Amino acid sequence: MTRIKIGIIGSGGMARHHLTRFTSMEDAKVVAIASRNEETGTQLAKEHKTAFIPEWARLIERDDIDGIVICTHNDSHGKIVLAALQADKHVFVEYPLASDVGAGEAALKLAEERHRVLRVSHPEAVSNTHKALKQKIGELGDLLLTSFVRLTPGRGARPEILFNLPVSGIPAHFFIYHIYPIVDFFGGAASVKKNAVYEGLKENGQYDRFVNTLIVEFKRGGIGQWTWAGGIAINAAEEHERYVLTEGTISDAGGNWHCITPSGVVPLSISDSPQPTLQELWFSEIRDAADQPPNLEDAAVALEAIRISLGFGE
């Protein structure tokens, strides 16, 4: 089997995670690692017996690389994705796809024109739970309301990233992984209303606590509501999610999914069948792209999630 040669951009926790996955795959070869942090980048390259390149642009230019894996801060995703696609590389990028709608749209256009695979790291594509939810939602009629609430105490392990508007954008964009699955279930937005409040906001864009809300009217009908609050006085993190449809409601009460209909309450049936990893899925898509145009449905959902997270409705 011909090995697929990849380059990794980034040297933090996610880069290590992806390297562990890729180095366990027989058909993967890590050619080089690029990072603006020379110390961690050099160490990571040494651990995996591969080359270290300080400038990510030089890594992308290499002819001996088929695909680029992007594990950098949110604010740099878009420009690296575009540069990689322009260099005819397949792309695997941590969410969000980009920090603005224009870059996301340009990325999809480039991927389509150049027949390159563009996969964002949203795990729903290989999630049995997501597949079970999608099937059950399809059985319960039309959407009335979907609601999501996440409340978190303190500032977390890396407040310099999350509580930082220039680096990660508004909280809804940082937490885009809560938006993506709902877009995959119910489609795009006809309109979006957003609101955000920051306490302790400094000139450099860092802040102490926040509340961020989104209200969406979906094109296919129904309303979506998201609420995030962080750095608040609460004993422990809380998260609640509901899908209210004309024939029943699906709830994650207690951390386990249940379906409520006039007939009663039953647990959601979730298969335990093995699924490929996202890295394996990306590789299979790269191989398929040799014979057919790549499937960009995942990237299209990721782009619509960006539109909603940033408050852009049609």
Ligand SMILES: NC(=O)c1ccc[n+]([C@@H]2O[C@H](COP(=O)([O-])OP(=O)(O)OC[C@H]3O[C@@H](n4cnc5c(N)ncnc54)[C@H](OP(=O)(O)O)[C@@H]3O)[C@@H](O)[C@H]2O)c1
Given for the second form:
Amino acid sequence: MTRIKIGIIGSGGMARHHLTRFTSMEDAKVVAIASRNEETGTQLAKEHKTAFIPEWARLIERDDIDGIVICTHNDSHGKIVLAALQADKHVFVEYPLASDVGAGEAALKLAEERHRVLRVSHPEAVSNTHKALKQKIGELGDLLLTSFVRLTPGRGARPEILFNLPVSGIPAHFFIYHIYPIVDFFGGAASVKKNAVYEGLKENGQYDRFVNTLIVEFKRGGIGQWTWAGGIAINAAEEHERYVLTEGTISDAGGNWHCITPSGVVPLSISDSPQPTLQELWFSEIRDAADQPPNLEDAAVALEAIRISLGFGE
Ligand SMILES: NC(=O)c1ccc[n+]([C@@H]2O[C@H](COP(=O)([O-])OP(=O)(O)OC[C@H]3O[C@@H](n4cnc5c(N)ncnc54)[C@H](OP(=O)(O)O)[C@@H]3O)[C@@H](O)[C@H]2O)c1
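Mind sharing the form predicted in complex with the named molecule? What's above is the form predicted alone.
Let us now look at the entire complex, which starts with that chain.
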């Protein structure tokens, strides 16, 4: 089998994660790592016996690369995705797809025109829990309300850079992996009302305490309510997610999904069948794209998720 040649952009936590996955795949060849951070970039390239390039634009223009894996901070995803597609590369990008809707729309259009695979790293595509939820939701009638509430005493055990407005966007945007599923289940939004309040917002874009809410009206009917309050006075973190449908409710508190109907409460049945990794899925899509147009349904869900996370139509 011919090997798929890839280049990685970024040399932080996710770049390291993806590199480990790709280097364990027999049909992958990591040609080079591009990073603005020479120290971590050269170190990672050395560990994986591959080349280091300081500028991502030089990586993208190389002819010996089929696909680009983008692991930079959120504010640069859109422009790197567009540049990679313009150079006829397949793209695997860490979520979010982009930090403005226009760039996301342009990316889907380019991927379609240029016949390139555009995969955003949303793990639902390979998640048994997501598949079980989608099936159960399909059996329980129409959506009335989907509700997600997260309360955290600290801002969250996440890297500092996430809580930086210009770099990462609002909490709903960098926490977009809680919005992608509701788009996949219920489709697009007719309107989104966004509210975000920050305390201790500094000139460099960092902040201490925040409350961010979204109220979504879905085109197909039903309301979505999404809230994260961080840095608040509370003893321990709480998180609760619910899908309230006309025939029953699916609820998760503490990682235990239950389905509640007039006949009782039953745990959600989740298969443990093995799933491909996202990296393997991307490779199979690249191979399929040799003789058929790439399937961009998942990228379209990722695009609608950024429309909602950014409060489009508020
Ligand atoms: N899929 C998941 O489970 C998951 C989990 C966590 C994060 N993420 C997403 O993955 C992305 C990367 O997160 P991370 O945790 O790996 O961050 P990280 O450890 O801070 O690494 C980011 C890397 O990208 C580089 N970089 C950032 N902006 C750049 C730009 N404009 N041009 C060139 N290089 C740039 C950084 O260089 P410097 O060292 O110079 O800053 C660093 O090497 C984020 O979008 C994040 O939201 C996904």
